[in-house]
Every structure is written in C-alpha cells, then in structure tokens.
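Just the one chain here, the form predicted alone, laid out as structure tokens.
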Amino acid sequence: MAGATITAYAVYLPGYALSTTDFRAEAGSGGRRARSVAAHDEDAVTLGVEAGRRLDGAARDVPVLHLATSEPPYLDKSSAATVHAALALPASVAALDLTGLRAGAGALRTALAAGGLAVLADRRTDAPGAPGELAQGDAAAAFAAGPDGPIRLLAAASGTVELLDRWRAPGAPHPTVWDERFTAGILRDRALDAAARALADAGLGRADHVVVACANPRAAAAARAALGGGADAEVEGLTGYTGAAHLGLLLADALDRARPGETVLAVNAADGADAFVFAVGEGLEAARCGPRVRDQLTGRVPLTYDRYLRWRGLFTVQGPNRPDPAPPAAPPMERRRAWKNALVAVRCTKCAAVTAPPGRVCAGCGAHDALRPEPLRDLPCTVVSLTEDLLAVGPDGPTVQAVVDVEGGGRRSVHVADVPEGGLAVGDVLRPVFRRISSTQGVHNYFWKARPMEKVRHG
C-alpha cells in the first residue's frame, strides 16, 4: 500500500451550526464551541453525495466506491449504491458499505490499497442533555486514490483492541458511552503505538502536521499533545466529532494547510487505531476540490436548539392533519432510474428543447423518440414562481415549491431546501442538491431538490 497516492479530495460541511443546547439562549455561530448540523433532509447518503460530486471527473475513473458511516439509512440495502447512482458512476464501478467509527479509516485504507473512491459521511446524534451532545457533528469527505497523485502514502500501521467505550444497538437513536476516563488511556496508547510504527516505517521522527480522530476527547487531546499536534482541535471545536467522517475531515484540513515537501500524520482511534503518513508533493492545489475546510466554517446559519431537536425527531410537535406521503414504488423507480437518481432529463435532437421529467415526446416540438440524455444536476436554475405549503407533512415548514428555468433550457418544478430566513423571490438562482424528500414505511425517498445559490458556500 505504501506508495499509493490520493489524487483528489473534497469535504462537505452542512450549512447549519448549533452552539448551545439551552432552549432559552439565542443560537449563534460565533461561540467558542459549536457543532455542525445537517438539515432535516440530509443524512449520510446525501452528505456523501455532496462531498463526492465535488471531485467531479476524479471520481469517475475508479474501480470501486466505499461508503463509510456509523449511521447508514439502510441495513440490508446498500447505501453506497444510492451514492453511486447519484454520482452517476458507471455500472461497472462496485459500491460497498462500511459501518462503524473505524469505517472511515477502513475505506481510506482500502482505496489506497487498490485504488478507488472513499466517501466518508456521518450524521451524529447524542441523547438530549448528554454531556457530549454538542461535541458530536455532521460532515462528509471524499478521497480518490490512484497511482499518480500529489499526496503519497509513505507508510501505514494499524492495531486492534476490543473495547467497550461507545456503542449503539441497531435502531437505537443515540450511542451509550462508558466512563471516558477509563477508556481514554487505552485509546491513547493504541493511537501512539500505531503512529510510532507508521512514522518509523516512513523514516520520520515526527510529521509536520498531525491530526487525531477519536470519539473520546481525552484520548484525542493526549495523543495530539504527545505527537506534536493540536491545530486539528480548532476545527473539531467548531464541528464536533463527525464519526466515520472525522478522519477525512481532519486530514483534508491538514492538506489544506500543508505545503509541498511537508508530511502529514493522520490517526484514527476506534477499537484500536489506524495511522497513515503522507508526503505532500507538487500539485496539491489541483487535488483540492471545492473550498477549504476552514472556509466552510464561516457563514453557517445558527440553529436554535428546539429546531435541532425537531429535525432529529427528538422533539415531536403537532403537524398538519394530513396522512404521511406514500413511499416510492420499485417499478417507477426502475423505469425512471436516471431521472430519479442522477437528474438526467432529455434534449430533443430536432429542436434542442429540454424535457424534464424525461419522456418519449419532446415538450418543445412534439417529436417522438428523438431525444438524448441531458444531465441537469450541475446546472443552476432560476425561480419563475413560488408556492409555500403549510399543510405538507415535514419537520420544518413551510414547504417551498418552485417552478424554475434551467440554464441551457428546460422548466421544471422543484422542492427548495435551505430556504433563507428572508424567503425566496422570483429571479433567485438555485442549484440542484440531492436530499431525502420523505421517509415512509421504512422507505427513504431520495431525489433532487434545489437550494439558493448564495447558500452554497462551497460550490
């Protein structure tokens, strides 16, 4: 595995931040400590899609995609397959799932060993009132690995220990944590052992940049102090611990700050430890896809605690007296797979009009079967008309529906995500985003919404 390279990387941080768990306090994003919060229609799949799509062409020439998360939307069904479909990867690319807090390190290790795309995404939720509630967070990172990238792996080392420190049974809404004082020393020692072996194999006494990802803050702080790190704690203090995505988030931040010729030690401590030593070469700027991690920390929308609880289903309020929406059915999903998963419409070969949703008849000239695929997911669109629905079932109203004109042609109706406090207006520019429309009877209905372009701090 030594000698493998990262060819491209990207991070997606959701646009909301929670800085207090006090109902009475006004939320603000400028506090000393905060956690990143995914919107009510975001989960590990949609977060992973946002990070993966930023890699653009670098994500297409890979043999396999690994999705790492501690909160997969499905257990039996593959969540990686949904990410694969939304990224419009070729059918020949395998999509595999890894779960747990060590999954991010596993996905990165596997991608480096055999080439591939590692998508690390997580949405973390502690129990309301738990000491670590504000210390959890949501994020996603994506890494494409191949033979000729600017970030070369010098060495890697791992160790495993069976340890009851943090656990969550299937279906449980939040984890249970053992006394952190007891487990901190064990995790710290494992992290230092893996780091020492990786540094020795790399021929280094220490690295220029050090990041330590661990759910136990005592263990993380002790390992950082021993290894000469600490800058990554600044990011962690504003995002919280982001589970399976945390190693990727902190590694990306270190790469954001690194210069050619420097080295990066990245350690993940969970059920043991995994350590990676990278050497940064020329071409690093080209490998960075999307904005830097610290740039994404600015401009986040402050979130009130009660709104956060409603989004996570931890605080139930009376909604509209309407039945839940019907779940999607398998046959129409299959018939319109390209449209539903990758927002692929059709363009007429005779009059060039775009028809969305796609069909066999051109919406412009009426021509039959004279249409070719036309991807819309990366095209901005402009609001033509708006409707606010106060009766739609959802955790955060009102639901906003817009009719938009797509750049390059085509008009369609969209759900709007991340509506700003001041609302929207005709003429506003939106951008497609992959979100969870609803969840009914255990079926998650994913599709493409659109959100205001001015809210996209990273695109």
Given for the second form:
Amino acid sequence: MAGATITAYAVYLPGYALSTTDFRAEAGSGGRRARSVAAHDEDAVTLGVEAGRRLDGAARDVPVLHLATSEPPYLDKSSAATVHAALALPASVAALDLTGLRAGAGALRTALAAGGLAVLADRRTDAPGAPGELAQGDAAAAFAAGPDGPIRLLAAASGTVELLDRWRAPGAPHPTVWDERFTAGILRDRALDAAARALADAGLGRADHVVVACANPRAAAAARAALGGGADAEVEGLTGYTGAAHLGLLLADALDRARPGETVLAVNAADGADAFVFAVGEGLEAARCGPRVRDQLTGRVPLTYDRYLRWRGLFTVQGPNRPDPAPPAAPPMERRRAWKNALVAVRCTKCAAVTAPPGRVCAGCGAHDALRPEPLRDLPCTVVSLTEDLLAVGPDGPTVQAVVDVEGGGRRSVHVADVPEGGLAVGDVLRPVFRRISSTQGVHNYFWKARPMEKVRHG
Amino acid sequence: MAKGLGDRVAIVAMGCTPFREHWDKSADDLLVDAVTECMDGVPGLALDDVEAFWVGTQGSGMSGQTLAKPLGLRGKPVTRVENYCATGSEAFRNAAYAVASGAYDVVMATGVEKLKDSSFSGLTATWPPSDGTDVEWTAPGGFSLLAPAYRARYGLTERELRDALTHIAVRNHANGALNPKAQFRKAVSKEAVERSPRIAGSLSVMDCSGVADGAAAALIVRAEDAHRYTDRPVFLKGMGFVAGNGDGLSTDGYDFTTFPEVVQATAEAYAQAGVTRPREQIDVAEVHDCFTPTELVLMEDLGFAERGRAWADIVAGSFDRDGAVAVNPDGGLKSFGHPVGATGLRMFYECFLQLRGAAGDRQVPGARLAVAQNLGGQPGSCVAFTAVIGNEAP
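The form predicted alone done, now the form predicted together with its partner chain:
Okay, now the whole complex, with that chain kicking things off.
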C-alpha cells in the first residue's frame, strides 16, 4: 500500500449550520461551536454523490467505489450502487458498502491498496438533549487513489480493540454512549500506537500536519496534543464530528492547507485506530476539486432548532391531508436508468431540440427514434415559472417547484432544494442536485432536484 | 381537422344534481338523481328506449358498470371514459359521435364524481407505477404558474393582475349565489377573496375551485328527430378536442400565458360552427375556471379578448352577465366545486338552460349561441375541449 497516491480529493459540506439547541434562541445565536446539518432531503447517498461529482473526470478510471457511512439508507440493498449510478460510473466499476465509524478509514485504506474511489459520507443524529447533540455533524468527502497523484502514502498502520463506547442497533434513531471519560483513554492509546507505528514506518518523528478523527472528543483532544496537532479541531468545532466522513473531512482540510514537501498524519480512532502518513508533492492544487473545506464553512445558512428537528423527523407537524407519494417501481426505474440516475435526456438529431424526460419521439419536431443521449446533470438551468405549494407540505413546509429551461436546450419540472430565505424569482439560475424526493413504504426515491448556484468561493 | 357534427345532433334533455358535500349519497345515488331529472325532461321516453350510454368518471368507478349497476340497465352498451377534468365533456363527445355515425338514434352521456368520501384535501389521482422522476404537481401548484408568467409577459403590476383575478372570483360567486344547484351560494367581497389563506404561489383559497360531489346527464338524439322529444332542443354546432403531447413541460418554448391545446380545440369548434367573431357572436360561455388565472388566460384563448388585454376587459366587466360575453353565469367551478367527471356536463347543463331561456334569475336575455369549454391536466400539458351549441334549428 505504501507508495500509493491520492490523485484527487473533494469535500461537500451541506449548506446549513446549527449552533444552538435552545428553542427560544434565534438561529445562529448560540455559542462559538456549530454543527453541520444536511437538508431534509439529504442523506449519506446524496451527500456522497455531491462530494463524488466534484471529482469529475478523476473519479472515472477506477476499478472500485467504496461508500463509507454509519447511516446507510438501506441495509440489504447497496447504497454505494446508487452513488455509482448518480456519478455515471461505468458498469464495470464495482460498488461496495462499508458501515460504521471505522468505515471511512476502511474505504480510504482499500482505495489506496488497490486504486479506487473512496466516498465517505455521513449524517449523524444524537438524541435531542444528549450532551453531544451539537457535537455531531454531516459531511462527505471523496478521494480517488491511483499510482500517479501528488499525495503519496508513506506508511499506514492499524490496530483493533473491541470496545463498547458508542453503539446503535439497526433502526435505532440515535447512538448510545458509554461514559466518555472511561473510553477516552483506550481510544487515545490506540490512536497514538497506530500513529507511532505509521510514523516509524515512514521514517518520521512527527508530521507537519496532524488530524485526528474520533467520536470521543476527549480522546481526540488528547491524541492531538500528543501528536502535535490541533488545527483540525477548528474545523471540527464548526462541523461537529461527521462520523465515517470525519477522517476524510479533516484530511481534506489538512491537504487544503499543506504545501508541497510537507507531511500529513491522519488518524481515525474507532474500534481501534488507523493511521496514514502522506507526503504532499507538487500538483496538489490540481488534485483539489471544488472549494476548500474552510471556504465551505462560510456562508452556511443558520438553522433554528425546531427546523433541524423537523428535518430529522424528530418533531412532526400536521400537514394537509394528502396521500403519500407512491414509491417508484423497479421496472420503470430500470427502463429509464440513465434519466433516473444520471439525468441523461435526449437531443434530436434532426432539429436539435432536447426532450426531457427522454422518450422515443422528439418533443420539438416529432421525429421518431432519432435521438441521442444528452446529459443535463452538470448544466445550469433558468427558472421559467415557479410556485410555492402550501397544499403539498413536506418536512420543510411548503414545497417549491419550478419549470426550468436548461442551458443549451431542454426543459424540466423540478423540485427546488435549498430555497433561499428571500425565495426565488423567474430568471434565477439553478443547478441540478441529487436528492431524496420522498421515502414511502421503505423505498427512497432519489432523483435530481435543482438548487440555487452556490456563491461559495472556489479555492 | 375533424369533419364537423354541426347540426347533426341535438340535446333534448339534461339533468344535474346539486354539487355539494353529499355525505348521504353515493356515486350511484348521484347518477340516479341526474339521470332521473334528465329523463323527466322527455315524458314518454323510457330509459329502456335509450340505446347506448357513456359515463365519465375519473376515480369514482371502473367500467360501464359504474352506470349500468345503479340504473339497473339490461342489455345496454355502456362506455366509461376518462380524460382528466374534461372527462364529462369526453362522455358527451363520444355519445355525440355515436349518434352522428348513425349507430344509434338516442343515447345518453353521463358524468359523476364522488370526491368528498376520500377526506383528502384538493384533487388527488392514482397513477400507474413509475420511475418516480416526475414532479407531482398539485392542481393549484401547476396552474399557479400562469400568474407570474402572464404578469411578466404583459408588464402588469401585482395590483393590476390581482384586480383581474379577484374580479373573476367575486363575479363567479355572485353568479353562483343565484343558482340553487351551486355548492357555494354566497356572494363574496373583494376583501374576502384577497384576505383568504394562500394555497400555491399567489393563489389563495378563493382563487381555487372547491371539491364537491355531483353528477350530470344529457340525452342526445339525431338533430332531425329533436322536436319529437322537446319543443326547445339545443343543437351542437361545433366541437373540438385536443389531448396535448406535454411538450410545454418537456421542451423549451412554451411560456405559460396560454393553453395551446385550448386554442387548437377552439379553432376547430369555431370553424365548424361558423364563429369568426367570438366576442360578438357568443352570448354565454361556461369556461373552466378551476383557478382564477385559468379563466383569465381562457378569455384570450377563446378569442373573447385581445392577447394581453383580458385582465383589463375582466375588470371592466366585459364578461359579467350583462357584458359582451356572459362568462360562467351559473357560477362556474368557483361556485360549484369540481366533481371531475361531472363538470363538463354541468357546463353543458347551464348552456342548455340559457339557450332554452330557462336559467331563471341568471338568464342572459336572448341567448342564442353558447360555448362549453373544459380542460384538464396543467399548463404546458393539458387536454382541452370546446363546444359551440345553439338554439337555432339547422
């Protein structure tokens, strides 16, 4: 595994932050700490898709994709396969799921060992009122590994310990935590042991950048202090611990800050520990895809606690008496897989009009079977008309739906995600985003919504 | 274009239940009530003399047995049809073609919907299994797209558009207040319309038609036989129907200020009926005011107003009962609510009464030519029906 490289990396932080669990407080008026919050229609799959699509072409030439999360939307069915489909990866690429708080380190390790794409995505929910409620968070990171990247793995080491520190049975909404003062020492020791072995293998006494991902904040702080780190705690203080994604989030932030010639030690402590030592070379800028982690921390929308609880399904509100949306059916999903998963419409070879959803007849000129695939996934679109529907109330109040024209041709009816406070207007520009449309009868209906273009700075 | 049925078929009797929350009646009961009233209009004719039947319903029954069972029909062909909110019109259209073809001499078109039993808010529908990628627009959501688009295209202020939409609601409710068969029989003030809770986009509850139960029926015969049944028959002069292909929602170009399908169906109906100056020639129009912006746009699509000017004509009273064209003199969907399968035939019912001079307090004096216009679906992807009927014999 030593000698393998990271060829590209990206992080997606959802656009919302919660800083208080006080019902009486205004959004954003809590302490200095905050947690990152996924929107009501985001989960590990959609977060992972957003991180993965930022890698763009760098993610295509891989033999395998691993999705790491502690909250997979499905147990029997693969969630990695949905990410694979939304990223429009070739069918020959394997897609495998890893679960648990160690899964992020596992995905990274596997990608580095064999070349591949590691998508780390998590949505964390401690119980309302739990001491760590604000200390959990949501994020996704993606790493493509291959032989010729600028971020070279010098050494890696692992250790395992069976420890009842934080657990959640399938279906349980929240984790349960053992006394953190007891488990902190054990996790700290495992982290330091793995780090020491990795540094020794790398021939280093210490690293220029140190990140420690651990659900136990005492263990993380102690390990950081011992290893000479701490800058990663600044990010963690504004995102919370992001579960299986956290190692990736903190490593990406270190890479954002590292200069060629420097080294990075990244440690994940969960059920033992995994440590990685990287040497950063020239070409780091090219490997960074999408905005820097710290740039994504600016401009997030502050959330009120009640809105957060509604999004998480912890606080239900009576809506209009309407039937549940029907779940999608497998055969039509399969027949329209390119549209459903990767937003591939069709363009007419006779008149050039784009027809969406795709059919066999051009909506522009009526030509039959003269259409070729036209991906709309990465094209901006402009609002033609829109409405806020109070009869169709969802987890975030009235739904916003729009008709949009796609740049270069094509029209869609869309659900709008992440609607800004001032609303939207005709002429606003949106971009497609993969979200959960609904969940009925245990089926998650994923499809492409549209959201306002980000104003985040791209570093 | 279809070969017209102008002056080949006639309506000789109609029935229509009150549109209500009929908690004490089933769809079967409503059909029996509407058919009974219809048959009462032709003494001497028995139900067994009717040769074929059509029943329109969106979700209150399956197959022709929806009608055959409650009426106890024996050995009769009954066809169930569905075409969104134009379902009642579709029943009429098919029945009319059956007579015009020579297959039958006496047929009946019926329509029914029982919506209140569901307890759901607004209209709902059951769709075939899908891939889950279509936006499930609610009716108010879909039709609310008309308002911002119309306002933007013609440069109206919010107040100007609001005045027109409010006028439509106030006028239709004032008309409905005169109609014993309407669900809502109370005139409403401008303030009441504008203070009501918002539903979708800029539409409030009072911009939307209600939900109701109801049924209606029409007896259709050969034009040349019409006077055998009544001394005041009404003749079909022209009829057009278009099932849009949905291109307004699937490719760019459509701007949400018109219903192209209505324009096409109306052009066909007018051509068959010889209508060239609709605002002067049409006395009464029952139009599909499912939402107030729908009626606004329809005034232009039906040729009653210049493009971009309907809002001003509406406010000026041009479509009030004493205006250039009396639009929705029965109160429209606004006052009746919208039992989907029955609405199209309810529109014919009012035109039938007006053309026979039997509309009582809301009678438009000297009405000779009427339009019944009905649509379903949503802007950009709709089905549209327009008929012209008159009281002058061929």
